[in-house]
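Single chain ahead, written as structure tokens, the form predicted alone.
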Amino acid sequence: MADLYQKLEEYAHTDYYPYHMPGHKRHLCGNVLAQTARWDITEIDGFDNLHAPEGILKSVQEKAAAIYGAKESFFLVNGSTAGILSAVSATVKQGGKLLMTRGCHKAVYHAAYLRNLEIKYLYPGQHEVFGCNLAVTASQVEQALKEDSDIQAVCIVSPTYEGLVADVEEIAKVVHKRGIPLIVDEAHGAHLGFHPAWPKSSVQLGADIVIQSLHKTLPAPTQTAILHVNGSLIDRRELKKFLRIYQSSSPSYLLMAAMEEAIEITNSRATELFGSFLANWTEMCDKLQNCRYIHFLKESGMDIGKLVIRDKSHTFPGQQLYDILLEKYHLQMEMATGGYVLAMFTIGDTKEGYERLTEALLQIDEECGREQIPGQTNENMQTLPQVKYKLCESWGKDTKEMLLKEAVGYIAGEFINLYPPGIPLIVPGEIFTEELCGYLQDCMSKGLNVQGITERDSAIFVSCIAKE
């Protein structure tokens, strides 16, 4: 039994009266709180403090570190976002320079803004068929570091949203030759390292800081994440300082207990859970080989569990395929782009889940190829916007709304990204190109979720920095 879980359960059965927060006073009030109120406490005697742990929270984080193979691990109750903000802030000095994958989550950009950082990008390229971002390579990192001696830290994503995994071990060697730290946004990889059929976790491969979203791939509630630290390049005092800044000063014991339990369950039942996962996944993939037109992203070393689905006949573009699966088959996908759909599988999936998607895709495949749409959909921009101003200089300048079709040559005043996953297509301070404006128009016409754009009276507007 998980320690924090047991202690909360025992305390719930005592007669201690709560003259403290939260306001529900551990009464079963309301439908939502009815199942949780008994455990929902604040930092009272005997329950430690996440921001200065000396007792039970220190113990549960040490157990998590031992399971993952980290020197230290820190529970994150504000999601991976808080971990990314803290990692970047602790490793790059105010006004310094960060080398980051262009496809990083927007939290990395937010950290760069808050710390007034200069950004140098890694462009790993795009998959020639699916158009999704590739994983960054060691040679790309090495070349970027050769070109700029002022870089203070490197931040990459592995696995990518679509499950492509970087060679973190080689990248860590390249970065450490410069004596600087490697941060890995492993938000989609909290399950890695528990079974030999999956890639190893970046924690085991030499990364200095690894941030994982427990809620994405483990049986943990939304908003739970963990940050792991290894090596001697990270100033622990700085890291803890920023964790206190970016996290709530009233961390939820419900979330922390759920995190402890999710890690313990995953570790203690790894053979059983991942064995079942692998068997169901393999059976599904074997059956889906019979598809004629529906095909799937397959790359060496991919993270098992990310099913990237595309109709190569172009009968059903990504958003339409997403809608069919949702409306006809009642299958909710993780996300859609113009050309493909992403389904995520974890140790929490049932055999029924695999069977229903398999049957649906086989049926849809029978409909493919009947009314082919010529050409191939580009999923991402082929060229990236030119940087005019640093992010920290741009966000806050006077802006004005402009019609998208008239924005070519103007400077973006706001992030624009497809959501999910929240990777920016243009960053404040970058120049709108004709290609980008056309791509954004295409995304909107396909009904994709584009953030940072306003649609009004059938016209599309974007935020641009007013010309000085």
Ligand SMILES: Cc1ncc(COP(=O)(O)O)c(C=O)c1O
Given for the second form:
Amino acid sequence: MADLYQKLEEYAHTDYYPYHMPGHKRHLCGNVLAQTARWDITEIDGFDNLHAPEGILKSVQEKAAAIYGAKESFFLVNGSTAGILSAVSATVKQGGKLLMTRGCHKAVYHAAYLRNLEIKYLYPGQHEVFGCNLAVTASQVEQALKEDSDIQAVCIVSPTYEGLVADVEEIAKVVHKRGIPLIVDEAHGAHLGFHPAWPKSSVQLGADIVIQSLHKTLPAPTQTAILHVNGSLIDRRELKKFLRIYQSSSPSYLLMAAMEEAIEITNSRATELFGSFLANWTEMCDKLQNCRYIHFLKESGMDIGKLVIRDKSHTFPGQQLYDILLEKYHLQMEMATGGYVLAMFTIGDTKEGYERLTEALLQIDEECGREQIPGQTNENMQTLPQVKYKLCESWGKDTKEMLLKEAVGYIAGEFINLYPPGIPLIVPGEIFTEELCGYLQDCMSKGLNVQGITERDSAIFVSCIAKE
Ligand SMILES: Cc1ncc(COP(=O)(O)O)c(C=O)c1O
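Output block for the form predicted in complex with the ligand, input the form predicted alone:
Below, the chain from earlier opens the complete complex, with every other chain and molecule after it.
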């Protein structure tokens, strides 16, 4: 039974009058809060404080840590973003050096910016057909660490947005040989480790800090996430200090109660929920093997649940496939790139969800190959821009707007991301290349969501550093 929910429910039936926040006083609410306001409290007597937990929140977090196999776990009410900011800040000293994968989420870059960090990148490369980022390997990490003795922490992402999983066990060994901590952004992996058909969680594989978005893959509301700590390399006081800095001083009890329940449901019903997830997934994949042109990303050890869909005849590039699935079949995908579409499945999906996508893809496959449009195998950028200046020295400098087509050779003054997934295509301080400018132009013409550029009078502008 979820303790926090029960305590909130019991409290809702008492006659305590609220001379405290929130302003709805547990009854005056619109439709959105109507069902939940009775439990929406703050740090009142008899409850607890997430920033200094001693009672119910301490025990609920301890329960979560035991389920995931962590020494300590911290509820995050500002998403994995807050956990990543805190993890990086607590492990690398102000002005220190961080080794990170270039395909990390923007939150890692933001942490580096806030702490004036020097960044050294790991470039895991791209999948040669799908063009998505690969997971980083232990030998890439080992090589990078050999080349630089000043690195204070390593941050990698696993699983990637597309479900590719790194060998975290080996990477942790390599990183620990240097006596520094490994942070794993496992935002897409809160469901790992609950069933043998899925990869293990990095919490079980030797990582020192693991951050998971509960809202991405568990039945939990948006913004909920958790940070796990293991081993002896993490200064807990520093970590808690940064969690206090980056998280709201009014953590929502609704979110925290929902987190407890989501973890509880996932854990107590793991065999049943993941069993039927696996059965539905396998049935769908078996049927989709009949496709002639539509094909799927398949790599060993991949996370089950990420269906990365591509038309190898190029009749339907990623965004077009996404639009057809949305408009004709009313199937809302997670995201599209120029080359592929991503559908996400979790324990929350119904049989109908699998059947509708299977049916739609089988029908679309009939249309593929009609006109064999020549296309690249990999529609993504091949080379990443070079770093000219450090992020922390570049972001915030005076900038000027430049026409995208004239920006080659100039230094970026702003991040440019495809959203989702929020991985920067260019970071402030990097040099615009001809390939990047062409790629951005192409993304815009395909209707992809590019953040960090301005469109005006049918022209595209980017922000460049005004004076070097
Ligand atoms: C790999 C990765 N890390 C971190 C985040 C941030 O997570 P949140 O939205 O929970 O703050 C995301 C969000 O998309 C992500 O894809």
